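One chain comes next, on its own, written as structure tokens: the form predicted alone.
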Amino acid sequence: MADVLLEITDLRVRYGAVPAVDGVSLTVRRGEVLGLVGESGSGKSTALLGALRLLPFPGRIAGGQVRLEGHDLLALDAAGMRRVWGERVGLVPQGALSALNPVLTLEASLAETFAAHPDVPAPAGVSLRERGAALLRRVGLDPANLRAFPHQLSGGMRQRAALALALALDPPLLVLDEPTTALDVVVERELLRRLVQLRDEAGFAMVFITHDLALLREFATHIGVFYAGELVEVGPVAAFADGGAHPYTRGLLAALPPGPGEDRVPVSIPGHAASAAAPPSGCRFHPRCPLATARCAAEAPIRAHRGPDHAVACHAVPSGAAR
């Protein structure tokens, strides 16, 4: 379809011989905000970094297809991928210091970004400093910070600087890998408001990776839930308004602290998260699931559609059934 930006099909990722992501399929359309959530080690970051060929050694793609704007990313050589990174996809990593060179000012880092992509034309009559100043204003930073080194900035300012670098070449897709983890709540909300504003202005799509499902229900358009290397539920945010359909999704929400006006006590999911490297038989969530039956222990569920764009992998939630 013309509006499909990123299409991941049956993606499998290994670290050496150890499986980390098993058969993940995702679609991101232009202008969407897809939020990916799951416990640590569930595969949400590995799936996206693998699809974008940014896995650290010894990570490797063991199978599947990845198409960005119709182009097969897994078939591109190193030079082709260097053009994709920055020009077509911007990445904001979990730690801003991972994106910022500690010995370069923000202006020098932006200059390196522009120099690495000479095919992207610069605005006529606009100097490098003017381009940099405009970028910093765009993300809510004072242009005076162009002369600053990363260590001279606060955590929130560094994340905004990393965002400016990711948006420098106006890519149609922005991937944010837990960008607010180290920020306090006030700074987190300011950054999210800025992201929403930028997306409304520029129309780029976002993939936002986080542990916070409640946060995603506030600003994402679609949500995908990972468990033990698999995508167990994905759909429009409206499908999660009453807690989602998969028992794991509902367990994640039940474990959250109550919000304003909510009269409930948080309930944690029993047991421990399964490992994608050595998953249990059948459904990987069945040892912790209150709805598990003998079938769940013996047979892995197939992700089935319950409605438009909403799919769930659970024997207890048949396709097309309301819950």
The other form holds:
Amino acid sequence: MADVLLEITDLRVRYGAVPAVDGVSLTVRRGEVLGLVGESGSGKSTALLGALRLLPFPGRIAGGQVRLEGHDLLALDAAGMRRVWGERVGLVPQGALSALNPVLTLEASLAETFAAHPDVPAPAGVSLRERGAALLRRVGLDPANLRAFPHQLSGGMRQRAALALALALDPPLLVLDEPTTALDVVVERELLRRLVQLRDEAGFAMVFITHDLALLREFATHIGVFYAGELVEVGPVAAFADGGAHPYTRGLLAALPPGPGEDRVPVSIPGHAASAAAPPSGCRFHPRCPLATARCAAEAPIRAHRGPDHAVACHAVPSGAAR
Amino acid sequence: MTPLLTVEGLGVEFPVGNWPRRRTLRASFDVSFSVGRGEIVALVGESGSGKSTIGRVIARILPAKAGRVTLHGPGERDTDSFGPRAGEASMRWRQRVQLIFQDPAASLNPVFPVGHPVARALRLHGRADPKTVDERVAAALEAVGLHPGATFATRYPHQLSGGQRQRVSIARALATDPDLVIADEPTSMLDVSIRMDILRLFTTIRASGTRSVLLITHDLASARLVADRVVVLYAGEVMELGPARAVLDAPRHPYAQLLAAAATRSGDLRAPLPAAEGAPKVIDPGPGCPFAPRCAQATDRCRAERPALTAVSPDHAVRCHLVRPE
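Can you switch from the form predicted alone and show the form predicted in complex with its partner chain instead?
Whole complex next, starting from this chain.
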């Protein structure tokens, strides 16, 4: 399909000999917002950064395919990857402070980005400073901050500066790794509002990595749920409106404290998150699952479609649209 | 309700920067509230609101510049006016007030098995004689859900999950048989799926009827779930305080309304928030209401004159010129 931007098929990522991501398949189409959710160590960041070939040693891809706008990313040479990063995919890494060079002003950081991509034509008659100022305005920062160093900015402003860098070359895909985890609730809300506005204007697609499933139900068009290195459920946001299908997804939502007007008692999932490095037998969630049977301990479930685009890996969830 | 802790007019300042640009950061200003026996009170606010600072002053980790903190008896009563204090009085305060930190991976010493800090707290505060200390440690760990306690006591922090480590921190805090447990963001480093179990432990602590909890959090939903009363802080000042449901479900102060609106997970993300973007000004704060620069309803009076804490019902007060007493 022409509108497919990023297609990850059966991706496996290891850290040295230790498996971190096991058989993950994902598709991002133009204009979509794919939210990836999971607990720490579930492989959500590793899968995306691995697919974009951004994992530092000893992280490596052990199998699978990644296609970006039809090109095989895993076969691309270094020069090609340098053009992909920034021009085709913008990344807002986890921890905005680490995304910004501490000895460069925002203007110098932006200049570096433009200089690294000479094939992207600058708009005629527009100075570098004007280009930078326009970018900062787009993300809601005062252009006076072009002269600021990262340490002079608050957490929310740094996150916006990192976003400005990621958007500098107008990539069709933006990957945001836990962009709001360190932010206060009001600043988080302001950043999300800005992202929605930018997407309305520029039409880019997003992959948004977070551990906040409730946030994704508002923000994403599609949601993927990771557990112990596997994608256990993926589908359009509507499939998650009543809590999702996989017992882990349902457990995650039940574990959230109720908001105003809600009257339910939150319930934690028993035990603690399994590790992709030494996963339990069969279904990796079975030791914590309320629906687990002997079959779940013995046999790993394969991902089955429950509806268009909605896939679940669980023996207890029937395939097909019925429920 | 019998008060356990009263905080009156607490002020905390930190020096920032170097000469000649040395200035003062006002982390807490004129903060007063109380915690009753058997009550959970939540201090809520964003980064820089002063909530952790206030908790640390109460735990005697930080000194204050002004104000008074009093721990009420059953028999005697301890008042801390932040002067230097003899070891015995300090030990007594630390026995009565215990602190639980945000990150259990950082607050537990990695080279000791987790029974060690629990045993140490018991020994230092004379809660166990050397012969029975192992049994007491095991019982303390079992009381927070780590079964069997004797086995867990021999494990090292890296052998435990995040939730189990935080349970150890709670067992360590409870080992001194404290009156007040201060928990500073106790669940924010934990995985979402197990946070509620840890929060529920605090309601168990309250169930004793004599112990109280001061929960410091930025998560309004957690505060709403377990706290009896809530204190909303902005720029180191109390903006609103009262019963948890009243303050969080129907906030009266414009800042509390902003927090509640931002935390609502069902609204339209394109809708603007009810206040301007910005951050609290804690260095060289102006004379008026600290929230006035962002407040949509601010008047000249708000910028010039600091509002007083006004009661809107017997146990619910708001610091805002626009809120009238009922």
